[in-house]
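Given next, in structure tokens, is a single chain: the form predicted on its own.
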Amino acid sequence: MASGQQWVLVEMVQAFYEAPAYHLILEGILILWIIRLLFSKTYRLHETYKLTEKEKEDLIEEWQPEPLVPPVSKDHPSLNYDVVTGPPSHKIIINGKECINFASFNFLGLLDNERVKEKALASLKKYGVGTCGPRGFYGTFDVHLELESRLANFMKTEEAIIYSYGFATIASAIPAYSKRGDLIFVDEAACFSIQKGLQASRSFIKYFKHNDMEDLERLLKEQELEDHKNPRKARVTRKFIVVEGLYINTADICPLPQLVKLKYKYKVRIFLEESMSFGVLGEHGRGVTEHFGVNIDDIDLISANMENAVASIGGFCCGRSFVIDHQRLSGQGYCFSASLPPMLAAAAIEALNIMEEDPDIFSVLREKCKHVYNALQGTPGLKIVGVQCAPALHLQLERSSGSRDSDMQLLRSIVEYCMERGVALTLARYLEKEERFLPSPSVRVVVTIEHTEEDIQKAVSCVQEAASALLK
């Protein structure tokens, strides 16, 4: 055994002298920086200053807190409000001055309907002014389950689910179906509650450009040959294209039948949020898919707030019955929120019987868009964006200062020059620190069933005029 350890220590002693003098060299800084490390004080110890009672009263006087929010000008268009008094409906009295109003979704002219105000008076004297708790919990009156009937028959599918808030309808269907590791192809073009939605449900987002069937085929395609590279995964992963029917930030329409087929040909899920175009699209108001002809069982989800058409307050959704029993479970808009208040689901019941009742309201107020979008046309500086059965139309620049706060003051000024000739319109507003794709500055054009010939040549005229005035 002795005799062993002799010979490996000779064998060490032999492979030293052999060693080149670079490697020993090496070996030896490596053995004194360890050395060095073991040895060494891993902190240096500072000598402390006690301060006294003056310098610490001086610090902190001197001392100024990070502010909570940035500063905002007392100017800012957003601290300084136009106040309605009386209903918004075909004149409204804003800062004491009546004007005619193109400015609120009041599309069917519903707000200030003798009939809907005479039910949702006789529901506040039955059930009171809210429920003062969500669905689960003593929330759920029965003309909430009649109003969820009604929109399911009008709609022509299985089942609905009404919400208390109209932004929360699509901001909570989004995250209660896609969770994090799921796939949504969404437009650039979707609005801010779309947004919210797939922020809340932690998916991974690709964005199509606006409209671009080739764009979203592009993506499906990738995505395609990443599932198959990844079966595994792909078998667990959810995918979902989230549309608007009629955008509210383009006035547009979405190629529906397009994205059909391309549901089926690559296994996708389509929602649809429809809060512009319910009421306002096809032969009986039911939107988009009765529009293009679709058949809706081909939509998984179509979600809508009833704050426009209806002139009430939330949204629904509707589908098939699964589908909507798994909001009632993880909606957190449904869950959460206090109930819609009874007043406001009768009003909407009786604007839905409106509806039925008289099915040419939806092609007389198309009739008026196109009316306004042709007369629009041709206004000097300005271009009109959306199509001609928009409802809500927006007026830009045509050509742009380059400054988005020199075009968005260009646009207030025509909307004040307006005003005051007794025309009320609206800057299209955004969050624009928050807007995934900032729509360009516009001012909103909305046409209602109410409006009359008069009120539409004396608008058309105002535009023109401010435009000619102010845009030279």
Contents of the next structure:
Amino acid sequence: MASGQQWVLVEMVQAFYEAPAYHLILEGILILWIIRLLFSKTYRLHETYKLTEKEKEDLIEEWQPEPLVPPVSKDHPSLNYDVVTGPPSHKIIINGKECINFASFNFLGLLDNERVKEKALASLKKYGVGTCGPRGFYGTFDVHLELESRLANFMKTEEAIIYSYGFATIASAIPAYSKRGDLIFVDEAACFSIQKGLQASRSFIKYFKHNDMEDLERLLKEQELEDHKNPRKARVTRKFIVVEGLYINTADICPLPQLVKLKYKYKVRIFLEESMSFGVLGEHGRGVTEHFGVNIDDIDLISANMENAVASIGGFCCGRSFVIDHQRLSGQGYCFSASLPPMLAAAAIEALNIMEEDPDIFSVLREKCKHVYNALQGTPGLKIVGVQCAPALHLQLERSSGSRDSDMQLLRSIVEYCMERGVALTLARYLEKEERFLPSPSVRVVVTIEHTEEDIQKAVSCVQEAASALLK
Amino acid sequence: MARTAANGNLKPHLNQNGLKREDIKRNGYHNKREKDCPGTGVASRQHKQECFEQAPMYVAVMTYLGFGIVTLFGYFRDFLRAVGIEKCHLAQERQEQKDFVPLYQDFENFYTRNLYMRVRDNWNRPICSLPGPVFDVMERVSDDYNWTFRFTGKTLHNVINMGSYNYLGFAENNTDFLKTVADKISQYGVGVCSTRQEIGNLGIHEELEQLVATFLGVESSMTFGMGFATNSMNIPALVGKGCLILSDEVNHTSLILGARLSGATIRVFKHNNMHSLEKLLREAVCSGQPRTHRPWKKILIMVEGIYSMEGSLVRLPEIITLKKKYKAYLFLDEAHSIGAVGPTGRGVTELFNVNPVDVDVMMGTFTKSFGAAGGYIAGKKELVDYLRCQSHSAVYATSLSPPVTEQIIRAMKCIMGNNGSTEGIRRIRQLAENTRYFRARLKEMGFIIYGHEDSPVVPILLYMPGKVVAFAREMLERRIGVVVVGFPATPISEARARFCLSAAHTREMLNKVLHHLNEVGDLLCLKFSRRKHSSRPGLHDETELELSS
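If the structure you just shared is the form predicted on its own, then what does the corresponding form predicted in complex with the partner chain look like?
Below is the entire complex, every chain and molecule, led by the chain shown above.
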């Protein structure tokens, strides 16, 4: 009411007169200070010095950037690729010479399988080549949906999701779940695409020694202690273990049952990368979970590429719907990239058909791997890196010369020796500056189901001759 | 809703005359006038052809209101789910893993659960024919409000395809045209099973690379198996720590991922705004690296030829001038523009009459105009040689599949007019004609469209979330397949429908689409443009109608 307001006003004026002088002066100064701050110009701390225009022009003149790329010498070992004319199948024409192919990851020989080619042709006639769009925008074809459900059935999981490029599969899957602040425990021998996935995720990465469960347990225990100190943070920090089924760099198998035990003990999720073991290990080719008899639901995510045993292009992730469905909106390589060309998907479906119809091929392949492994034992100067059932072995120098370049040259000469005699091998390639734990130089020997007894005999004797001739 | 609401109102105050005056910033209020400035000078002439009209104020208000209401509903339904009144359709974590740290934070999935799920029948629509100018969409229905779908078994035949990136119409299954591709399948199979540096370097890859280099007018090129991966695997090889990347605001995710993986410092300049870019360049060269003030090792400007969400073209001549002045390097991503613009389909360099040698790194993809898959990087021989040794893709990733390579080769030869055929030029001209016609008619009708006159990517602004969904569903009923995009791919208040024109679209198809667009535009009151004679649309709140579904 008006009277009440007036009364308050009178009180205020009275208080003003009754206030001590210093109080009024202090308030006056404060008001003046506030007015000054309101009207003064803001400045950024690091711009307290200003360059004149002339100085700026001079700086621009003087600045010389590095060249866009450093020069590459003409005889850089990675510059000149070996040229393959014709299909890279069992018999391969490399640099003009016909050889038996011991270098392509064509484990089940499906690269030149007639049924697969027929299905791809039929798909070409119907769909053309490209899909012209990402999955979200009319790039989803019935072939993709069929392939996803077939893969889920084959692996006996709830759902599968396919990517159009093998490298991008695990590299997009990891950052979809693990963000800044989360924790990932990775094996040291993890392949490059896993490393890129880890880098894109911006999480804390802890490496444990290759296949060393004690080292991993030690790291997990340390983390448990940390969690006790800070339970609030621990409640929102997701933890993952990323391992490969069959490691591409060391050709050995991860100890999956122990990993699953650690998973439940320390409450960590497992992401399993099965590019090399899909279609190789296990009674029906389902990979390392079947090999060890581990329940597939215990693994949160299985990722594999279809570029090895399946002999197509692309990759897939499979697991429970709870986990996999998330990638449909947050897997970058899935949402922002065109989908897999339908003929490649049709080829993959046919490859799965063949794998399902004839589960004997996996044991035949493993027999051959074992045979090659045993035959290559005792090669002078070279040692085998890998386990018996691995289809892609490494041959490393027993005694390194001390310099990586000269080791590589030596191994390259062995490869060339074998190529001249009709056996195609290859050096295992790495990006020396980018790898975290650079593997030693090695020759890759790949065994496929199409290799006959004579082929294996010839290759083994070639390698042994090369080793004795060139490695003294 | 992670994007700040404040940003939505101010965007896009594009400064057309970027090199000549300061940005005008208005806090909070829409500038009701259009941002079509009369430019002076040759460079601005290009940008008279680009326009980004602002919608009236009530549209923004309605949009935010719509989002606000849906968000409130979302909280309400979350509450019902938590209490147990409403069944939770989401997949749940395993019983054995219930005491693990939750894999997803509740808030992360708020948008997915409550907004996206209701309307997700407009995306991921499966088709069962080739993605040509018309296609067959598989009919799917949902019995539980889009949580699960089932296929009825019927297909919607001959739906006009306005969503696939089929600019030159190479998504075709004509047996004659595809004969060489079929031969390659019979000869090679579809896989390669090895990397480029090991044993996956086939003769046809080298043939393709030479062809790409000739096509673009550069010294040499290198091809990769996936367009997305081309960026994410090669940018880290070119720049690293101690380098600076200046990237456009609306760059594609692959460019952003590549920039992040490289470890370089990233600074963003306003979309197509040369003034902003020049300011950043000056500051970078003069001040050097933050804190230590050491000079930058390299500066890389990353831009795209056609920006796929805006439909705008890069301002290439001005960027080249800037780059030469400040000695920076230019990375041009021509994913959408290669083959689609330019009198002979050579992309933005041809359109703007720029020497391809001036662009340091030319990158592009084969998915869009060539109807295949994969990407390339082209430029000087030193650049490509370096990438052959150091690119992540060459060492660790599989090379292109042989039939896909053959498809690219035949498409490129067609465009180049080998054997004297004029098929390629015919397609390019058809595309240009379709683009102009479509854009002109849309403007006449009164829609707000973004982008350059010559760009075959046409975004029509819809703004309100309810209208976006209604538009997509309505158009499908009329047998036209459109692509709609909303937040988070676009700013929150600028949801749009994006049309991709193709050389394979005939005039009848375009007329049919335009006719239906006209009808739907009137039905849903989408004609926001206040330019010509279209009357001001009334204040209809479509959002309420859509929520009740």
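Numbering follows the first chain given and starts at 1. Computed from a predicted structure; not experimentally measured. Rigid core: the largest C-alpha set superposing within 1.5 Å between the two forms.
* Asked: Is there a C-alpha shift of 2 Å or more at residue 35 between the two forms once the rigid core is superposed?
  -> Result for residue 35: yes, a 2 Å-plus shift.
* Rigid core superposed: residue 26 CA moves 2 Å or more between the two forms -> Moves: yes, 2 Å or greater.
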